[in-house]
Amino acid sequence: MKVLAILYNGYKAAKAEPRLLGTVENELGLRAYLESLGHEYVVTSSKDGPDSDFHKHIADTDILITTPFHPGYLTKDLMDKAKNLKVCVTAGVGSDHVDLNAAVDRKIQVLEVSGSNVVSVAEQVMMSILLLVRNFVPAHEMIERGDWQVSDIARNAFDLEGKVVGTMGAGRIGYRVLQRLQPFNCKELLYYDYNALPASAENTVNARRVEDLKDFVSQCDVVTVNAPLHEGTRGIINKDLLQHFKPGAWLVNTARGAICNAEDVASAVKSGQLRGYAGDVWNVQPAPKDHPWRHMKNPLGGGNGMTPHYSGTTLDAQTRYAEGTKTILQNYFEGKPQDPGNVIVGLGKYESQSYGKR
């Protein structure tokens, strides 16, 4: 079989770090594994536009590996020019980089390495609420710039203890960001969810489920959106949700940026109807240099807490999501059942509820 992996290039780093197993130079760590097997392994970052590689290659490949952080985009167009294939692997989690319902009618399996970043993801979004809230970035900036004004700072940094903090999207990382607000002793927890959690679960992390979203964001200091990509979410943070927030909340998204509308969210924080957003993923990536969170900031000069995209991809995630691909293929070379957590789209139908109700 012809396998394709569109990763990330490392360049110096990657072949400084061997753990850098999502890039193009270490390959997942699965050229030998897969050429032992007498399977033909194609790995690539050209991913864009008709003369890529991607676009090349994909019309007879049989088993695609993408992963969130460099996103192959496999839409319904490129599906029937892929005549052989048969399986869209996410070295990682989210899978919306697949057309999904094209999958379904095509009867490609997706399947992504479910819960191989989650904690790494929770992390970052503590980082996220706690560098928005302290007013971090401002602070150190001001360090490497040689000056020293405090008051310049402390005019926008507030504690995190007594506020109410939401996530929209109570999943296996909202889940986790809420176990991890705990010892802060927040004001009230809140989550907003199609799927509530179950009692116990509520009241292990103390949390209050809201059915309303604008509801929701109205009664939150902080939100953050730990929902996956789908028709239900796409562009929902827009500028009449963001009417609904708490004058002065802070925003983080480390799901997915095209939940969020781009030019939306950065005139909320200039505006000062943000005080903040923060997070690592984009509406398109590699993020292009005009790009609006770039460069937006709150009305004090701060509030902007973007990085690229790689909350999922620490060394510890890319073990573990590496691993998880090779036992997907595995299972599937060998005929074996796949764990049911990892299949998103199976043969002919959806059997993940996490990409909205179907």
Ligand code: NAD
The other form holds:
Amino acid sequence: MKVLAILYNGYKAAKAEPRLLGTVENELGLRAYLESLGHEYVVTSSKDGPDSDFHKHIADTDILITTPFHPGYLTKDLMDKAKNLKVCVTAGVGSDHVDLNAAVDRKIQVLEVSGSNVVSVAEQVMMSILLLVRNFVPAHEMIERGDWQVSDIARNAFDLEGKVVGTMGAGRIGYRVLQRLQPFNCKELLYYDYNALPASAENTVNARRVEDLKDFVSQCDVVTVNAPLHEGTRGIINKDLLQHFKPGAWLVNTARGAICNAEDVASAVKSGQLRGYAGDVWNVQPAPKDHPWRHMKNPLGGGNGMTPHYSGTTLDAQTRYAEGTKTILQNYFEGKPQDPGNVIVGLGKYESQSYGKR
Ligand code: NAD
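Take the protein just shown as the form predicted on its own and give its structure as the form predicted together with nicotinamide-adenine-dinucleotide.
Let us now look at the entire complex, which starts with that chain.
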């Protein structure tokens, strides 16, 4: 079989650090395994446009491996070219770069390594909430500049204690964020999700479900987005919804950039309607140099906690999602059942309830 992997270039770092498994150089550690079974393994970072390796090789690929960090967008049109394609594996979590509805129609299975990096992301969410609420980035920039003016920072720095924090999406990551918020003595923890948590799980983290999205955001000092990107979440955080946020709320999005309207969020930060926005996911990746999220600032000069997409690709996470990808391939080659939690699209139907209420 032909296995095609779309990964990001790691260059010098990947040569020096073999645990950077999700790179073109280190190939998810799969080459020896795949070749020992007689499979062809093509690895590339070239993914966009008709002349890219992705578009050329997809025509006779049997198994496609992609990562959300350098997404190879598998559109309906590309699927029509991919006559042999049977399985798409996401090395990581989040398979929105695949047209899932088209995969259902064509009986192409979509699997991901569920859970592989959810702790990594939950930790990044905690860091992002704290750096916004405490006004960390401008404080650090001041130090690097050689300045020292405490009042300029403290005028927009707060405690997380006593604030209302809500997660949009209370699945693996959202729930772990609620768990990690426990010792901060927040005023209240809320969640918005069409799948209610079991009562025992709700009680464990003392979180209250709010069923209406506008009502939910209007109660939160901090909103963290932990839902997948699908037709029900694309662009859902836009000018209209932002009007229902508490004035000066903080927004953290490590789920997918396109859940937010980029211009609307940037305007809300610039006007101070949002006190800050942090996250690592962008509506286009790599983000163009002039993307409004790179330089947006609130009226007091802070409120930007953006990073490149790396929260789910720590070295610890890479070990887990590389191993998980291999297990999915082994199961497939040996005709063994897949872990049900890893199956997003099975043969001709959605197996996950996370990509829209069906
Ligand atoms: P999960 O499937 O365990 O949980 C997702 C939850 O979102 C589910 O409970 C689902 O019901 C809920 N949901 C779906 N649509 C919703 C909506 N419209 N409103 C509210 N809730 C909704 O997934 P997870 O492991 O928690 O991951 C969530 C997402 O985080 C992934 O799909 C991915 O996009 C993103 N992610 C990002 C990184 C990163 O590196 N930044 C890494 C891993 C995952």
